[in-house]
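For reference, the chain that follows is the form predicted on its own, supplied as structure tokens.
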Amino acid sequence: MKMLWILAFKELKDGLRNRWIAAAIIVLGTLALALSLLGSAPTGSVKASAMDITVISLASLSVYLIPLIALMLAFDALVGEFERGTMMLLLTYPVARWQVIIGKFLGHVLILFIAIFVGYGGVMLIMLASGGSIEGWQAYVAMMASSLLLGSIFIALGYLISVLVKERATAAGAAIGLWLVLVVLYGLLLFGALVIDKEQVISQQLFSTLMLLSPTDSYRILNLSMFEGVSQAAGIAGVASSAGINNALLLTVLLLWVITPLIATLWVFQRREL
């Protein structure tokens, strides 16, 4: 354990000397900002506190973003000390292949976590501070929490991206083609194949099975259906228990998607040669 957190801690403080904790806890805390202003605009007929309407905002803008970020992350984790010969000076050191990866996940999501937690975090503080309602505030939470279990999806895929290339420039173009099959293809297909579906072939329990093959849309649907106030200002109270998905089935899909990865990068990566 002390040595992965020594692996763990090298790549926060690269994290911090590359500034990629301050750039991404900007963004995340602008972004968060905005529309949590826009999330205290009167909500119409449907009752709704500021912080359900934020969650509902962020975790539709943390579809795209959170997953980008976390490959960035990662994508040259593996393949860059490769490239410039730090590896194999790594692997001199009494430190085992499978402590090298898993090491170097800690510490990416540990930055993670710090970007997600001062960036929206910061932002609950300021909605509280400025008189806002407290109400809804689990629902906030929960959905920082889930943002950083959908960033360390990302950051296990990004790591088996860099394990199987050769070359930075070739996992930073499958880090975003990834990123585009995952977050923006995958979904424009299966609504586009709804619409189209006139006789009605895909069932719902099909489309529901479709969905959670998605890690993004196991996040959307986890954080829209978690709370009884975001599901029903989202239009979506008593959907997904109807589809046969609770909780805990989304939970179980997204950490499989953060094992499997690992698990499959721990399995090249022992037996690639140096």
Contents of the next structure:
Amino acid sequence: MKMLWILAFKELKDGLRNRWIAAAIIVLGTLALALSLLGSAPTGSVKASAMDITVISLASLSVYLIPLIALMLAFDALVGEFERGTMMLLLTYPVARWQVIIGKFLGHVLILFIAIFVGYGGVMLIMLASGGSIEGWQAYVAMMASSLLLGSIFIALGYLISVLVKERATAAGAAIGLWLVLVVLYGLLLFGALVIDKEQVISQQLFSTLMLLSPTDSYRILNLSMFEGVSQAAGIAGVASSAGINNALLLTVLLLWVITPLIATLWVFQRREL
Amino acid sequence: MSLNSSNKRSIGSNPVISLDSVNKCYGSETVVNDVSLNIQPGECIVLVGHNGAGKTTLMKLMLGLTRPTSGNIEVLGGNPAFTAAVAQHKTLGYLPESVAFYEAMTGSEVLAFYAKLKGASLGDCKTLLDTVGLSSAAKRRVGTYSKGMRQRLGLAQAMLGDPQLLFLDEPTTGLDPLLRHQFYELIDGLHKEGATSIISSHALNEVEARANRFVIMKNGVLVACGTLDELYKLAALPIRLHIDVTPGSAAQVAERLGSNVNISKLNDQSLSLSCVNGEKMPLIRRITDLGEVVNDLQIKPPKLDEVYSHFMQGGSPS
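Output the form predicted together with its partner chain next; the form predicted on its own has already been displayed.
Following is the full complex, with the preceding chain placed first.
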């Protein structure tokens, strides 16, 4: 356990040193602030709190931004050390290969945790300080936590890319490709298929399964259906539960998306020769 | 034709490292070819060989960074490629051929990070930075370090936690003469405490006096292994003698020494003779018999670099 923390804190210090954490906080904080200002504008006849509106818009944007940030953090993690030669030296120290992966993972998740909770959480405090209503804050905190989970998924996926490719440039390209496919294209293709599908070949069951398979869609559904206020404001109240999707299932899917790439990374790394 | 005098030695004591018919292939290329070697506790082994002879790969195999294609390796009683061997790394120091560090960290941060991993005290870091002469640059980013400074930091990290087993891949490249000297003193100090070291080097004259045994590699094959004396005998290189005689008598002396002596250099007052190892003493006696005409006699045994080039040029022991 000590080894893991030594490795994790090294990543954390790197993140502080190269201003990575600071940059991520600014990006996420600015985004949250802008959306919370929009959310506090009059919300019309729908009875929704400013917080609920903020959660909906922030979750829809986080779905794009958080995976990007996580991949940027992770794609270099292993291939960079292979290329520079620091991995070779590290592995002659009393650290097991799995400790290298898990230690880095803990460090990167910690970086993301700080970025999300300071960036998003800070905005909540600003709202509180400026006398705004933070009714429904639970949904906001849950959104932050699930964003961290979403980020962890893409850190793990980034590692898998990082351990598989031979060069950093390839890793960067693959990371962008993965982001496009999982974050942008998958959802688009799914809805496109639904539009084309006039004969209703795609059953509701199949559709919700396909939605569940995507980490980003699972994240979106989780955030929109976890709290009553949010799902009503989003206009999807009861949709998820009637499709047989509940929070536990969504969380399980998301956790599997963290664990599977991590295990695959470990498997490849364990066999890698330096 | 692998000549391995280490096998004799291994009887009776447990080797720190033992390699048994180790092969390593990358694709169709054989980088290490059927190498067997035993290294005893406290030995200082020097690996010599041309670039690409397989020295670095041999070290990586012993460190568990790569796995042999066939054959067995045991380091400190276990397979170095297994996760279980990780605990052993506490007593191990390694300096890679071209050492790389985390560029954004300062010298002292890098060393502190490695010290924590090894469980060495942070006080050691300061001492080591002093020893390698980096204390004034300790607060600077490693990215700004020169080649020599990186090499020194590399040495410092290899020395962390009083290692019992040292792997040093061309340790003195980029070091100035004074630091080279200090480096060998450090190694000597560790040897006195019973450490074992494996050093690969091209600086043959530096390592000549320090190693217990030499391992000569060529194209992945271990061509010879032994102490300097053993290697001289294996190579059967001629021993050279240099005599100074009274001016003008060189030709006369050459004549009197007879025709069965190889006289390779001749001028007015000095002669260079060579003979095989077994004929050295008879020749010396004949020289002393010459009387006062001989002013000086120097015996020049073959140097390691001659032994080395003998084996590199495909010379086989006779």
